[in-house]
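The chain that follows stands alone, in the form predicted on its own, written as structure tokens.
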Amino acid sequence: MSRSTYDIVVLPGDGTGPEVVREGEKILTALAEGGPAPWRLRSFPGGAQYYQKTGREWEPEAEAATQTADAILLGAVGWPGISLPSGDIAGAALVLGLRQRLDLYANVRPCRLYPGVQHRISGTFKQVWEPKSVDMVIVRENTEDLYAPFHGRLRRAEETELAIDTRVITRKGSERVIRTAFEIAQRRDRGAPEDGVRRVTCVDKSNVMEGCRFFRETFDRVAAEYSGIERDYAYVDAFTQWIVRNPEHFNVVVATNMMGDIITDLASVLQGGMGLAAGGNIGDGHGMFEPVHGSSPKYAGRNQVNPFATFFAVEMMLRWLGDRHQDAGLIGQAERLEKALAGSLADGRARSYDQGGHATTSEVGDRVAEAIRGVRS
């Protein structure tokens, strides 16, 4: 059921995270103009830089707030040279930790090319793919595989002689992320760009790896429940060339955690780069949404990075909340935001450096906020 106010926890994090989150909050403010905001934002510090100052990745009240929040908006975490005693990146509690604690088992990454967006290929800006050719969703398993906490080192005489990472593929983890992919394919109002077919592509390395064979077997079992959706297969090495050569073939893609991590960053090139790539970490009871470009230390404090990925993360968050709570108002706001984003990309007035433009982070936010005011809800 819809609510009068949704509790959204904001974790700005490190580096450029606070800069893009600030613009995301600006967009939410623009959406709420003319009436009471249907959301309440609560912001908490945390991450590697916070750990360097305090010895804590975040405060207990921040962690508690994430357990009860309706949604979480994350900026980015990580900073060069700052790590935990275990060797893990400082700030991991805000990403990997929340994925485990909140059981955010599906990492959902839309990959859509909007008119007006160009690609930086071979150091130049150009239009390589037609916008109508790129419109897919990649669903990556988010809680197991090589990211499961089963690893270690053998040290003798203070020297590392062996390092082990254990790959974990479970029936439960595979079934639920694959089912998520099929449910997304069922809900999408369009199929693959080349033929309109609703299909789910299983990406793995089942010709070599036992865990991938099990993942594909599970894919076939789940696929049998969805008679109206075509099943498709690709070995991950072949997929990396097919997705660049023929992106129009793909509708929904599902993969294990590590392989999904790699192919989603590759896919971001199809949509204009990491500055436009957003992701949702989604479970049965919780959702966390983020730009996926990381903390970008090189650009921190320069008011230069592209905040569009954060805007698309906000759009995903509102749409997820609207669907989850059957709230037509929130879904309407998500659609309003998407129209404003598409219009801003098409007219080129909000083009940052990575798109060949000169607009600063805050200028992009101002122009998109202006565009929102021109879109009727």
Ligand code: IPM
Second form
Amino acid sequence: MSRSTYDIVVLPGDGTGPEVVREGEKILTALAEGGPAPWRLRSFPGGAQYYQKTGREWEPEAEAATQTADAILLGAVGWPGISLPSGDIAGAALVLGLRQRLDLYANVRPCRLYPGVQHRISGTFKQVWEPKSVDMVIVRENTEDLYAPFHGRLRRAEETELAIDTRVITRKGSERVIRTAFEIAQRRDRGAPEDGVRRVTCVDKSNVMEGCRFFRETFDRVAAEYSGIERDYAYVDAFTQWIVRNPEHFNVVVATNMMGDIITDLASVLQGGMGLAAGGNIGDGHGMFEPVHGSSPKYAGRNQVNPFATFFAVEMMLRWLGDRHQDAGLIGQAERLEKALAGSLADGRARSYDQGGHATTSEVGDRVAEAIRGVRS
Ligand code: IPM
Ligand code: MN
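Give me the form predicted in complex with the ligand now, not the form predicted on its own.
The next block holds the full complex; its first chain is the one shown before.
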């Protein structure tokens, strides 16, 4: 059922997180102009810098708000030199913690190259890949694998002798993320750029690892339910060269957590860099959307980073909320936002430094807000 007002919890976090989230709020405001906003934003501080100040990663009210929110928009967390007594990054509660706590088992990271976007490679800007060749969605498992909280050290005479991270691959965890990948392949309006074929590629290292063999078996079992979708396999090492050499082959890709973390950073180069890469942490009951780039301490406070990744995260959030609540108005807003984003990238009027331009974070936000005003839903 559609709602009159969606409760969106905003967690700006650390470093450049608050800078890009501010622009995300700006475009939400632009989208809502001329009528009552269909959402209410509630923002809560938290993260590593907050931990340093207060001794707490966030407040209990913030945590409680994430449990009841219709959706969460996260900036970024983490700051060099600030960690928890356990050794984890301070602010982990807002990202790794929520992935577990809200059971956000699929991390959906679209990788699409929009016309007008350049790649910065070796310090220069180039058109390396054809925009039409890069259009895939990478689905990363988000709650288990090497991220499962089973880590430990053996200390003898005050000396660490051994450190262990346990790789956990479960039937349930694999099955549901693989099913998410097939559902995305089924619902997308297009297949792989190469041949239009709907295809799901299972990325693993099943030639070596038992967990990966089990993941691939589960992949085959789930794939059998989707007769119209081609199944495809890639060992992760080979995948890293194919995605650079033949990105047009890929449509939807599914991977375990750690490998998914690594390949999505690599994939971001194909879409124009981290400044454009967004992800949705999605479970059956909750969704949290974020730019993939992190808190980028080097750029913090300089009004310089690209807020487009956050804009794409907002677009994913609106689309997810719209689908979930069968709210055509929200889906229309997501489409309007996507048009404004694609248009702004194509005309090059909103280029930040990472795109070879000079627009500041807030100027990019202003120009995209203007573009939104020009696109009617
Ligand atoms: C990501 C990030 C996180 C991860 C960090 C911040 C813990 O790199 O979302 O990809 O490793 O998952
Ligand atoms: Mn990462």
